[in-house]
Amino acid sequence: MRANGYETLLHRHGKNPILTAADWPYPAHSVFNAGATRLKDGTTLLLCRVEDRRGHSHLCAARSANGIDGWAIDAEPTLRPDPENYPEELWGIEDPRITYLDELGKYAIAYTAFSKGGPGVALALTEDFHRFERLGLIMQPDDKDAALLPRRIDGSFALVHRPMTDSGAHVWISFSPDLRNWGSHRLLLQARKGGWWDANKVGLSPPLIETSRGWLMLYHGVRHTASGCLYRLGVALFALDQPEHCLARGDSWIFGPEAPYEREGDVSNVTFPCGYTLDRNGDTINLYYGAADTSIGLATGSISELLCWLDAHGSS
């Protein structure tokens, strides 16, 4: 417990920020919003969003034996925008989220492709993070904050994403037989109204986490204030075989900008996770997040504690 009485569910690592532009082997303005996975040899891989001084982003891989330090960073961009063949990537590619698809034996990377039409959801597949198969744009602008579920639901692949619609910025789920053609769009999590911390817009943070009790979602909520937007993290739980059915949603946020590197940066007051890994015990979560759109931080927690907190502080 903290002095103010709130339970601390996610603990910042003492070495934060764990990666910054100063660590990069080539010129970079900022490094943030990294997708994460653990490779078969136990190595933690972060696929980091790297922004240059033009304001355009690409993706670059960083690998570590312990997921904390000793990062080996690719000497050049791992996945570059390819606007000649994919015009939706004209102004860069951003905010990757990684899901391993056991059915294909490949990692699926859902990322934001940014161009004149706005941000849209694109998808790429890889076995080794050296060679990539682009599937192109799968959700039209304005849409982002996307990740695949690791297995099919009722025979279909499932994608969680956040389109901007006339009704607002809410989290949706869509289904596909082949990763290319998408439909059966269903509302998953709606931004609340009024004075709530997540009243203005919500979006998926890292990919959903499969637990015995359901799909655990860590999501970001945005509140507009007189001094700008606040990006904070909340938690919800969805049924395993009917993920559009919300079992519980936390009433309050559980993690937000507090440290100096989270409060001050290119976009102040932002904690924005895009990736996680689980330890061998299946309970300890390592959450990698963008801090103030400038650097990458690490926070750790417990899946069982998050679920217990949701039991005490959530509603359906």
Given for the second form:
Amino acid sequence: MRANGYETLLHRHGKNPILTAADWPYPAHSVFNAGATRLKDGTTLLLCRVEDRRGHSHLCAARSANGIDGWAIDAEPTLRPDPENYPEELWGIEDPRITYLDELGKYAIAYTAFSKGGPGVALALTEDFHRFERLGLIMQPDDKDAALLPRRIDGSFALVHRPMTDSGAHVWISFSPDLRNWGSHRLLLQARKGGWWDANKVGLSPPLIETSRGWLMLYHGVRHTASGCLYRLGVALFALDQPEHCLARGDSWIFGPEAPYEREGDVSNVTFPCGYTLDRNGDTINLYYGAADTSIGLATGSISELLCWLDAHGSS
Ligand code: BMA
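Next up, the form predicted in complex with ligand BMA. The previous block was the form predicted alone.
Below is the whole assembly, all chains and molecules, this chain first.
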């Protein structure tokens, strides 16, 4: 399929938006930016960011057999901010990204903890999405858009994240022996400059996807315009054993706000994926994204097609 002459790599589901605040079993203002995973029994679990009328967010799990509809949503918030014990969560917790860590037999959730100091990166572990073990703030403000890699690289856990610096908002990777102490920080992906669609501000979208050719990154690029920001999605590939080494980066964005529920909402013109699942064939990717900071959409694509596109449109 083509749109305006461009290849369509990610296809919106006909039932989009697949989840909205109207589906919630308790009062909620908006539901967006969900982390995603497939549980061992094949159930798709979305850990959704739910914003209340105070403007504060918490996380709530929604489970579905097909990842499209028939969602069973927790009757109460699944993970609430806990500012008494974790002051960095005073104004809410946002944008979870889920990675299953084989080594621990646990899911790691990297999320944004928001408080007086600004947004920082916090980490929690869980086996069942009912009980959670918090590790607290692992990257101090201003930092967000973080996810762990599923396995150690050269003996260390690896975290992709997006600190704000004077030179702009770029994606970094940091390493840790124990998930608590982080160092060996390296620049992973730099925002471009000038007229590019991803000038000045980029960030990781869902966790990196391991492929035989490298770690595939879907990242958001933010374009500042006279009427606000445009959040769109781009693609890059990094070496498996040396993830800070970029093998290819696409020149154009591949997915952006086009449908009415992406064009209009609390924050218009935002497509913001925080999670994906892979089908059993290992190729079909189901991408769950926040639409206009208001609802959750699903778009489906193929890993091999994304890699082919990168061969044709990428440079290192
Ligand atoms: C980013 C994050 C996201 C949000 C997006 C658009 O900086 O804070 O949570 O979806 O802005 O508002």
